[in-house]
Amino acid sequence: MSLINQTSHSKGSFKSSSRRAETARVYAHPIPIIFPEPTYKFLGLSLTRPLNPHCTAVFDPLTRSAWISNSGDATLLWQRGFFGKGDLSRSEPSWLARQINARQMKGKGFTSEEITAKRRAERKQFKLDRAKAMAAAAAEAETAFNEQGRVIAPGIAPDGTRIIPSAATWKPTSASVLSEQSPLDVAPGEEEDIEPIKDLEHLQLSLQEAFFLVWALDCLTILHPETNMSFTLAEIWNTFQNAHIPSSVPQLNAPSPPRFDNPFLVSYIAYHHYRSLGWVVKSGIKFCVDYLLYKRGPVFQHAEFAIVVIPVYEDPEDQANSPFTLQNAEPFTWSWLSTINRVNSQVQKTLILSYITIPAESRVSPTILSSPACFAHYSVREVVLRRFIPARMRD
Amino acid sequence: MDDALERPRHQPATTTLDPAEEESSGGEDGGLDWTKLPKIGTARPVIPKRGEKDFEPAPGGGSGLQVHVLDRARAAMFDALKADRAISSKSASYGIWCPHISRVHVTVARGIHFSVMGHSAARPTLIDDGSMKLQKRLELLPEEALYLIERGALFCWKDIQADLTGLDDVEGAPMSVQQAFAEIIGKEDLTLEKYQVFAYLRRLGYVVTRTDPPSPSYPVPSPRIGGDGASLSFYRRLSSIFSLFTTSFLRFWRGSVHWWRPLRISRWIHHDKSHSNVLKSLRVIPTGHSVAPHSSRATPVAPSSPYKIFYNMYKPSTNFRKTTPPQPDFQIVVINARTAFVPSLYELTELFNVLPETPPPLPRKRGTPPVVQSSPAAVASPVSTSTFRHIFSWLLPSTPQPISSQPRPHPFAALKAGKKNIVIAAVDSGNISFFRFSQGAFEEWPTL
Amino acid sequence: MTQPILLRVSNFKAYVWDVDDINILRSHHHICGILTGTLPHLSSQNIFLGLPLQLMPEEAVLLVENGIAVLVDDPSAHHTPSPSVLKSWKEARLNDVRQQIALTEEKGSIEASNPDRAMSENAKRKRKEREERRARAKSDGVPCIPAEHSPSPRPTPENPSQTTVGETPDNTIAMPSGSYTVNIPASSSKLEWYAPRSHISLTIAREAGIWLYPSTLQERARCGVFRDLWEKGYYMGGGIKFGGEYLVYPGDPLRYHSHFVASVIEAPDAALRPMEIVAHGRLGTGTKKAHLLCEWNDETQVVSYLSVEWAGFG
């Protein structure tokens, strides 16, 4: 079995054109609100509803996040515009499949786990051989050296082909029975005594994602987790700006003295101007940046932008009153800058500097903060930020 | 898809090295390799190779052929250093450094240089009969003459009142290359940093000229027609009414923002139901350069600021005329990495305020290399054309085509590629990063 | 006791200009500095730089508080030479002029009289060398940088004949007509008007305002912490590309791969941001580097360290 790293030949350009038009097909939808095809249309007008799909999420301000625990809900907020993170998945909810899977597979083969921790010895199997090949070919060239005085090039035997083994032609020693089964194609029919697993899992919303879909799209509800009220939209408002200080309740009061640099209020300026673009917009602290930009999704290709945002006060007064430290608001080393965009660099996306400015209290004055109208006030400008290779760019 | 790209991969060594990889990956970790460069004198091409590497010394500070090994690639290296600036007496080009005015004078011209390098000017000097007339010579800014003269194609004099009768052939002290660096650098706002870019460029090939003429009689280009950074033909500057005739127009016809609730789907009107539409209604946070960010300080941008374009650079292949610069290839703010920040929006601004807009790549068609549009008029603005038509498609039967049939620019490369570009080059003790830092606008290029 | 090292100090950079110098930094005292000239027969590409060698100012500081170096302020150590130096120095390059002239002709009679065997041979020569570089070019397909082709640094054999000495009417004796050398010294040392002054400590550097490194908290952690590595027998180099401040290498980086990425944390209290330490993880794993985090305390001088790697999960 080669160590190539298996996962890049099974998503992507390897994709067969059926599974790209069922994958299609499931994220047809961009965002949860849809757009049925008109009964009737005559000059232009037409009187279908769109239809809303009406979430529901519960606030839980320890995580500083919303849950959805309906897994239909979690699964078109998913399917539609890819919103939250499944808390015990790497990002689609896809906890309850795998155990079912897990339960399947337990007995007839190999589960994934198994597959992955097979594939671990393999690879640490792989490099003891390497390092030992490696250590030998050193120790012929100094015998090499010392006995006759010649200086010979380590790991390349005298016909010209490589002694050290790379991951691409070694072979493990020991007969691997496995076949790599997609857990899919197993049939179901075994009847197990079992009772149904209950999911665990839920579909999490980060700050940023709820209010969008609350406010913006007004197609989630959000609920108190002590009382299951329904909170207002006044009160989300007030409450996610104070998510920042800890707490088990959620503070539903106006913020006091409320602020423009709020970093709820700064990072969502960002999250709604790429989200009203039509951009999938993900968390980036994988790859050190705030935001990355998915064109159609995660499940079609890489993101193709990492967003930095870079909150920028039009008065210095108010940031040095101010009770918060937003990152990237102080002046920015080159060394960091260096350091993401080679983080970034490395995995071909291009690192975009989101200056969103902040209103000075002097010129707005902060009584605006009761509402979104703050937006207005804000700005977004990009710099786009690449090297520049001078070899490179002679012609 | 990014699920895979989450745990960092180990790359793999590259042992041959192209010059431009070089570059890009950062110099790798060093190990070059010189004992495979040609020695002094012979005329073969250079193909710098990387020599491979151990990980670590054995203990003791190296095994016998470590040490080997390191002693030859350490007498190569040493031997390469060594090289002497010989230049043939009847190639050599000599000069006069005068300090007092921070350029060299050049007495001899000879060589390809000079036809990107040097400027004229005039300056009193004393005349057979005695009298002081003002008469053009030819001179070099302080980069200029020490490239010259370390590259070895300048033997330089350093201006020195004293009576130098009778000794023809000696016009000043002779100035060892350890003294051009000490005493040139530091002239005419010239550092060791700004230097180090200009060195590193025109060994390239590039011509570099300043952008901000340190005398008047320093050539620049002439001004770019239409004004700095505000060249809308006037197609561009009728779509952009148009548009924000629009925008306001469909803001009265939708009504404001209603900022408790902002998505507006119209009821009625069936082009209007669709996740474009939705979306669009949702653009309420002003974006874009156009507009100068707020700052509460009358100058947000400090006097010392680092931030101020230095170089013009021209590719190699331009046909150059000293006296008649064309407008740069590039322009290049310099700047040491350990002492400045990253530019600040305030400090972007200012810069972006005298560049030029360049018009998006076009997609490359087979077979032929990408063609850059020369005109931004024929790009119509996307998003003023597709309101027009969505507004009106209801009664027009065909939608009216767009004004030029150029294919359009595929929409990741525009972004990438900004609106107006400028090179920085961030130097820290010898290492130089150049960065490009683009006009971003997202805005222009919605995905839906 | 060996006499230590001149440092060339100018616009508050520190240079080394002398070749054995640089071999005793290197080999004894495990200095690398960075090359950052243009190697006058390699002057079309930027791999390969020649002198000067720059110093990062922590290296500068390391040797001079170890007495292995001393600062000398460049500019006011060359003087201005009298009318009579240069005359003498004059005097010595027209004799060097006159010798290759002559050793010029010499060869060009031996030429002429066996034209034809020595017109062969260096045909051939010419011959096999022209078809070696198209045989590689072809073969590699790679770029690659062309050699120098002017000047050329030695003299035509074609005209020896041309060589004439002449002597101009008051008495002086003008440079001979013919082609020789004309060469450029690249350092001062042997320059009869070039005096060096040391400053033989930082302070007194400082004092004649040639040198302030370090004066800052940042500054300090930087030299604290280079020290600190020296010590323990690494070398360093440049770690910004990296996403950090030093590569350490465990040998000569000429045959070693570095180990580690090194950054520098100014203070035990200063922030650290969960990105920095992801950027960090990224980074190293890629090259088989780890990251090592380097707290500086000012109080104590005492560094202390902290290792990064990615380990990854599941």
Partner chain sequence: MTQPILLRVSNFKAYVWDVDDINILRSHHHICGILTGTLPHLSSQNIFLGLPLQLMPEEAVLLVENGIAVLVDDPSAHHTPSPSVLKSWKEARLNDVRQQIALTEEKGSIEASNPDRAMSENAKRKRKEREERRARAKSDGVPCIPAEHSPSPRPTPENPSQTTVGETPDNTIAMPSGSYTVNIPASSSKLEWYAPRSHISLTIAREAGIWLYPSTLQERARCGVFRDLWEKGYYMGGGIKFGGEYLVYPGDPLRYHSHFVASVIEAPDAALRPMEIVAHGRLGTGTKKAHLLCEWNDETQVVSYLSVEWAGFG
Second form
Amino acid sequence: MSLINQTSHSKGSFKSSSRRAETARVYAHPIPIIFPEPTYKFLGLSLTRPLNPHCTAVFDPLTRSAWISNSGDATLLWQRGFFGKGDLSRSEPSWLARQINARQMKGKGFTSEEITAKRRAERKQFKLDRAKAMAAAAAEAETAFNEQGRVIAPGIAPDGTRIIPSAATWKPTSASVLSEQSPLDVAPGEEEDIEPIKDLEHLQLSLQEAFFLVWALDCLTILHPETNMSFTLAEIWNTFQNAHIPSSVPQLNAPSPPRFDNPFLVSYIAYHHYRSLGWVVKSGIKFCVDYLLYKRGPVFQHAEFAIVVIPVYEDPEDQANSPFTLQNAEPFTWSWLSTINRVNSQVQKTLILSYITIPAESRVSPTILSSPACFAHYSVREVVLRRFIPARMRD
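Compare with the form predicted together with its partner chain: the form predicted alone:
All you get below is the one chain by itself.
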């Protein structure tokens, strides 16, 4: 190997390693709480207190979520545990960064949404160029057969090279790719007169994420959408359960009647189970599942597991008398299961069926539903499902 290739390879490796180091530094903390290095000053006991930020969110009953409008709180919760989702972004709240990047026309620091848009534009242009090349090769072969009576291989040049581009050889042209997404031109002298961009994005937390931050970590305060007063833990407990009961305003009274099969409780059991095991839990609606499990987070690697939450009633009478229609509570068909498994197998995810056993009301009194102490009566069982591929699994 030449010295030039070694130098270019080392530069590329240095840039890649520096990016990974910066990403690891920014997302170093798995939860919002930071535990500093302990200092032992008295009888060998640590006097260092954990740093627990107190973020603020507003409950929204229509979307069944909690909104964080403060950009500092939104960035903190995303970088420390990947909580929530930007309502104007694919995942990380980056709408303001995209707008600033488009206005300044730097084109250097792309956000995840811009990278995805660029790749899609390149893929679209590649398909168009390949279709044109295939049509031209077919026309050339037909002309040669009609005029000269000879048969030629379409898409093959006389020297044996391929005329039709492939994904490995095709290179995008900057004009074709950037024409669809080029930002507005701004003259250098006009930048000072442009009105500053107001951040219109907020971080949207699911009810499961919000309750985990409130109850398990005690780093989030939720406000009433009308009075702007902070909820107590008991009020949050009741309000989140009532969110699945049709109502125009959040109800602070206890659910009537309280039930073990409340959709919020069933989904939170699964969310808390995997969060407590160290996984980063995100919504899996994109892949037709309930949750996706990331080992470290979306910025490091793709999700490894796809979770389908399946409620199981300990007493069938509770299901017959329930006002709720829980998803996947009824026996599913094999075609549905095969479809879900195939979708996730194609994206290199292992499908897990997570069975949440709902305690029977005849065994456990519903009065225990007045607090999160009822979680101890639920159980979680997991079944790993993998698609059998004969060509790959013969050994």
